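Read the single chain below, which is given as structure tokens and is the form predicted alone.
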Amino acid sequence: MLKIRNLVANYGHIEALHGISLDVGNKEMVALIGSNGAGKTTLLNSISGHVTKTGEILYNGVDISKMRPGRIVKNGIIQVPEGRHVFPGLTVMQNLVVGTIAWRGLRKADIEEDLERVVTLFPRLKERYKQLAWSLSGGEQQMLAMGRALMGRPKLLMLDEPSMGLAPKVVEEMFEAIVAINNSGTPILLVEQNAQLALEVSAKAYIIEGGKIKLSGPSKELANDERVKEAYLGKTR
């Protein structure tokens, strides 16, 4: 579904990302990790067209490296970005109805059935349809931002740090939503803090490390990989 080929992107006349070869399948969960500063947001930010980059970024075979991100949105690939970034004047109900703004031609009923499905993954939303998002904790507005983009119906989904700052309960919460809404069919990429949790949920992993993909393959192998327990999961797991 997803292809990129020798991406490189830059932040003014700094390059973030060097030559950057990386795959997403049909329903599959890829994982991104690296540490601070590795580039990993850069990337998703890359694929969604807000930083300046050159390389290809094939998506069902069709280059979107010079698409405006709009259009990226309109074809199905929706990001939710690291820290959450809800409309927090808003209500719950109207930031996920601004979650269709890439389907103006959709029905109140197509709407109402949207709304049904996220709240089903996220009942607490449901609960909360009339507060300002201002007013959650961290964990409801990490559940808002992941149903607004829902609310796009997404082809692919990139998660930035859906974990970040988040309890331990929350964070397995979260995780047993992602799980299915990747098993309901949607492709996802993962970019998370806790390696070993996108180790577990993923199909695949990549690691990367100053703005280039230093190893890569199965989650299952990487896990087992003796540099991937040093530099990430500790020496013993």
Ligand SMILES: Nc1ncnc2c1ncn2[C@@H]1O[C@H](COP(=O)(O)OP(=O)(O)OP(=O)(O)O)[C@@H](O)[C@H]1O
Contents of the next structure:
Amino acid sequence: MLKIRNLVANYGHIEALHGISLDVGNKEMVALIGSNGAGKTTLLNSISGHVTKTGEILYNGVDISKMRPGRIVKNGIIQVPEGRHVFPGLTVMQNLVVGTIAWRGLRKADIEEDLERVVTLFPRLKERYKQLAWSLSGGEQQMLAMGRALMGRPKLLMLDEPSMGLAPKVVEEMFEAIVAINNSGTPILLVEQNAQLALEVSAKAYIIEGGKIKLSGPSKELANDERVKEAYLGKTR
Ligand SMILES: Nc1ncnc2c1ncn2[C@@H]1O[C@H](COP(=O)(O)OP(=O)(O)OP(=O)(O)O)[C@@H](O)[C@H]1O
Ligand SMILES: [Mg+2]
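Structure of the form predicted together with the ligand, given the form predicted alone:
Next comes the full complex, and the chain you just saw is listed first.
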């Protein structure tokens, strides 16, 4: 459903991605692994329309590389940004409803149904419905950012480091939810520095270094690849 060819992304005169090609299939979970500064966020931001670039980004056959971010969201490509960025002064419920903004004209009953689905996936959000987002723990904020994205009814969900800064138990909870979202049919492009975890849950993975794809293939194969083991699986942060 997503087919990227020869993507070159620039920040002013600096080229950050040097000709990336990548595919996400229907219902597939694809992992993008790489160290700090490799270009992972830049790739997601290029897809969502926030970075200047050349090359092709075909989404169900349509080139979206020149589309504006708002239209890309309306087409169902929804990103959960690195560092969450929930609205601190809004309650949990208000943050979630903001996620429906691309769906003007949605009936109240539809919104309530979507809310119910999100809090079933993240019961902790239901317990904190009226709490202001700034006062949530890091894990709860990540759940909220993810819930907000789900309220937008993603056809492709892009997650930027959902495990960042979270305790192992919360990471586990988070990844159970990510797998459940994928199992319900939503394709996911997952950016993760925790390579082991990313390779466990994904079908296919790409390893990015210095703005280029260094390796790619079925996640099971990459998990057993000596180069991957040495560079990415020795330790996770
Ligand atoms: N707004 C920007 N202006 C200029 N250069 C940028 C900008 N954002 C990122 N870069 C540069 O682009 C390169 C890729 O950055 P990017 O944020 O995509 O890396 P990343 O793989 O997401 O890293 P991390 O794991 O630390 O989040 C880096 O060299 C970074 O310094
Ligand atoms: Mg990043």
